[in-house]
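Only one chain comes next, encoded as C-alpha cells, the form predicted alone.
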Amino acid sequence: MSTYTPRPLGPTLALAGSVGKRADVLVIGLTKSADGPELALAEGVVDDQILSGLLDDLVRVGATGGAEEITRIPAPESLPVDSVVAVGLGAADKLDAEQIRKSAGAAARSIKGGGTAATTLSILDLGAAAEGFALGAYVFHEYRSAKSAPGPEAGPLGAVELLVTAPKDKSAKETLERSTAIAKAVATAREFVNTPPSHLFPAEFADRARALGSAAGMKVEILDEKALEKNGYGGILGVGKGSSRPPRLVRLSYSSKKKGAPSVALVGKGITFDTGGISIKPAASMENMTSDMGGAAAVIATVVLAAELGVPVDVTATVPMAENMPSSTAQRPGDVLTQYGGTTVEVINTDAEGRLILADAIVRACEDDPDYLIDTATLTGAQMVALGTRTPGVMGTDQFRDRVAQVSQQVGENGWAMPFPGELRADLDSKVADLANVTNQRWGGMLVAGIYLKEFVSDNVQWAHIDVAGPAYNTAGPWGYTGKGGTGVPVRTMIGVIEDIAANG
C-alpha cells in the first residue's frame, strides 16, 4: 500500500490589514486608460501619497497596465519591503474576477526566491486574487535532482499578506478559507496530473485517493482486478488487458449528514497513460498522454474539497483507473466487450479507451439513484478541433449542460455548451453488438463520444459530460495562473455547480 503524504502546495496565505514588515515585495494593480495606467483600488491599505509617487515612477519606466503585464521597481523608503511589483489588468471597464486570477497568477509567477509578498489586489476581489497567488506560485520539481532543481534564490513565492480594510471580519476569513481550500484542491488535481506514469499506475493511483479520501472522513472502497472481474466490468477490464499493471474502481463518498440532501454523482476518466493500445498513437507528444487521468484527479480532488467545505449536498465519485497498453494480453480492434450493466460492444478503435472505462463507472454511479451526476474526462482530440486548447465542451441533458456550462463561465474555466445532433447515434451501430465504440467517418467525434455515454445514464439523472482534453493540460507556455502540465481543470467547475445546487437545488 502506498505510504502517500500531499506535500505543501503553493504559498501560505494570510490577511493583513497594512504592508507588514515580513514582506518582500508589494504587488499593486494597473488599469489601462487613453490617458495612461492607473492605480486599481488600494485605498486604506497603501497611504495615497505613497501611491501616487508609485504611479509617477511606474508611468516613468514604461507601464502601461495592459493585462498581465508585469514592471518592477525598487521600493521607496517609506515602505517596508524592497521592491513594488504592479500587475497589469487591462481596461477597467472590463475587469473581472477572473481577469483579477490571471493577473495575480502573473504575479506570483514572476516572484522567486520563497519569499513573501504584500498585495492590494485582494481590494478588488479577495477570493479571485487568494486563488490566483496560490495557484501562480505552483510548481512541480518533485522529480529534479540537485543537477535541475531550482535553488533558494529561485524558488516559488512563500507567502502571500492579501490587504484587506477589516482584516478581522468574518466574512474576510471565511472568502479566504473557501479561496485557499479551492486552490489547494486544484493544486491536488495538478500534483496528479503532472506525477509521472512511472510512479502513477492504478494502484498507486487508488491508494492515494484513499489517503486523501481516508484522511476528509470519507467512506471509501476499492474494487482490484478480481473484484472488478467478479462484477461485470468489462469496459475497465478490457482495457486494462494489455498492461502488466491491473485496474482499479475507486468510490470515494461524502455524506453531508443533512436530511433529504440533493446526491450528485462525480464520474472522472483515469487512463493513467495512454499508448492507445493496439490501435498505438504516433510516437510524437506521447508522453502528454500522462494526463490522461487528468478528469479522474479532478473528480478525487473536487470530492475532498466539498468534505472540506462542508458542502450540504452528498456526493459521490465513481473512479475507473486503467493502464493502456498494447501486449499479447491486450485487446484487439474486432473485439467484443461487455460493458457493466450488461451492453455489448464492439471495440473498432482501441484508443477509444476513455468511453469504455467511463461507461462502466456511470452505470454503477447511476445505481445510487442520484439527482445530478458529471462526468468528466480527457476524451477526444476533437474537443481540441472544435474548441482549442482552452474551452471545455460541456454535454449532456439541456437544461443541466446549460446550467454547468454557464457555471463553468463564471469561474473562468469557460465551458462551453455542446449540442446532440440525432442523426449521429446511428453512427455508433454496430453489426456485431448493441454498439461500437466508434462512427467510421471523424466528423462531429467530441459529440459522437458524448453520445456514447449518453447510452449507459439513467434517464432519470440530469447529466453532463465535460470534455477537457485540452484544458487539462497545458503543454504551451505558463500564463496567467497556469503553469505549463496539470491545469486542475475543472475542479472550479464542478465545486461551483455543487455549491448552486446547494443553493437552489
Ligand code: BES
Second form
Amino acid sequence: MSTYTPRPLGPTLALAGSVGKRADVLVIGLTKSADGPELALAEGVVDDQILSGLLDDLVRVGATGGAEEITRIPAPESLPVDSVVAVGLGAADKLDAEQIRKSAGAAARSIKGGGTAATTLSILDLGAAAEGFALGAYVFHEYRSAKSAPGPEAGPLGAVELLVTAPKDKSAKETLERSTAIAKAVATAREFVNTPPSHLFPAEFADRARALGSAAGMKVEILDEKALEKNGYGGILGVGKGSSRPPRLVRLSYSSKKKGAPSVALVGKGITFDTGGISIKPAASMENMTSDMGGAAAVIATVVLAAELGVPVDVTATVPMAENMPSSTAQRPGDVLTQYGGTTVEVINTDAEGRLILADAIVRACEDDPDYLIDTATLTGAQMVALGTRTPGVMGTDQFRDRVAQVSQQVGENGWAMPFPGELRADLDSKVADLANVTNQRWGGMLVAGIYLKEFVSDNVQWAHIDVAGPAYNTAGPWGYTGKGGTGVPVRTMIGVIEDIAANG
Ligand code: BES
Ligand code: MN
Ligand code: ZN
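Having seen the form predicted alone, the form predicted in complex with the ligand:
Starting with the chain above, the whole complex follows.
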C-alpha cells in the first residue's frame, strides 16, 4: 500500500470583504483603452479615492493595462499593504474569464516571498481569479536540495484574500470551493507530470493513483504484470516488456450513487518515459518524454475531482501505465501482438506505443458499457505540427467531439475539432495482422493515431479523443497561469464535459 500524501499544491485561498492586516500586497486590475489604462471594477472593497490615487501613480510609471503587464508600486499609507501590483487585463470589451485567469496567474507568478496577496480581480470573476492565482502560484522544486532550492524570500505566494462585497454569501463560498478543487486537480496532474521518470515508474504511479483514489472514497483496482498476462492485455505488455519496471493497469471508479446517472469512461496514456523503444528517439529533447504520462495524470486528477465535487455522473478512469524502453527483452519492429479483446497488430514502429496501450484500455473501458468515453494522450508529434503547442486536437464521434471542443474553448483550454478522413484507414492495413500500428507515410499523423483508436471503441459509445502532445507540457517560458513543465491540460476540459453531461445528459 502506498503512503503517498501530496504536498500542499498552491496557496491557501480565502474570501474577504476588505484588505486584511495580514496582506503584504494588493493586486488590482487595469484595462487598456485609447485614453490610457482604466481601473477595473473594484467597487465596495477598496476606497474609491485610494483607487484613483493609485491609477495616477501607475500612469506615471508607464502602466498601460496591456494583457498580463505587471506594474509594481509602493502602497500609499492609507492601505495596510507594502506594495500594489497592477496587472493588465487588455481591452475591456474583450475581457473574459480566461483573460482574468491568465492575468491573475501572471500576478501570482510575479509575487515572491511566501506572503499574502489581497486582490480585487475577484470582483470581476471570483472563480476565474481564484483559479488563476492558485495555478499561477504553483511551483515544483521537489528535487532541489538546499543548494538550489529557493529561500523564503524567493518562494511562491503563500495565501490569497479574494475581495468580494459579500464574503459570507453562500454562493461566493460555493464558487471558491469549486475553484479551489479544480485548481487542486490541475496541480495534481502537473505534479505527476513534473515528477521525473527516475521516481515515477508504472508501479509507483499506480500506488500514487491508488492513494488518491482511496482517499476520495473510490473503488480502486490495479492489474500488475501477472494479471495483465492472465487477462490478455497484449498491448500494455508488449510496450512494457523492454523495461525492468513492469507495466500496470489502474482502474478508479467513482459512483454517484444516483439511479440512472449517465456514465463516463476516462482513459489516459500513462507512458512514464518514452525512449521510443527499439525504434529509439533522437537524444535531442528526449528528456521531455517524462511528460508522456500527461493523459494518465489528467484522467486520474479528473476522476478524483468528480468525486470531490460529487457530480451526479458515474465516472471510471482506466489508466494503462508502462515504460517504453529498448533492451534485449523489448518488442521488435515486426513483432505481432494481440490487443485486449483479440485484435492482432503488427508493431512496425515501437515509438507508436501510446495507441497500443490505449487500445487495450479502451476495450476494457467499453466492457462497462459507458454512455461516453473520453481518452486523452500525449500521442503524436503531429498534433504540434497541426495545431501548435497550446491547442489540443479533439477527434471522435462527430457530435460528442464537437461538444468536447466547445467546452474546451469555454474553459480556456482551447481544444479544436479535427476530422477522420476516410481514406486514411486503409493505410493501417497490415500484411500479416489485423492492423499495423503506423502507416508508411507521415501525413495526418494525429488523425491516423485517432483512426487507430477508433477501431477499438464500441459502436454505441459517444467518444472523444484529445491529443495533448504539446499542451500537456510547457517547454517554453511561463505565460498566464502556466509555468514551465506540466500544465494539467486537459483536466478542466474533462471536468467541464462531465458537468455538462450532468446538467444536460
Ligand atoms: N509520445 C510521443 C508523441 C510526442 C512527441 C509527445 C513529442 C509529445 C512531444 C509518441 O509516443 C510518439 O513517439 N509518436 C510518434 C508516432 C509515429 C512513430 C507514428 C511521433 O509522433 O513521432
Ligand atoms: Mn513514442
Ligand atoms: Zn509516447
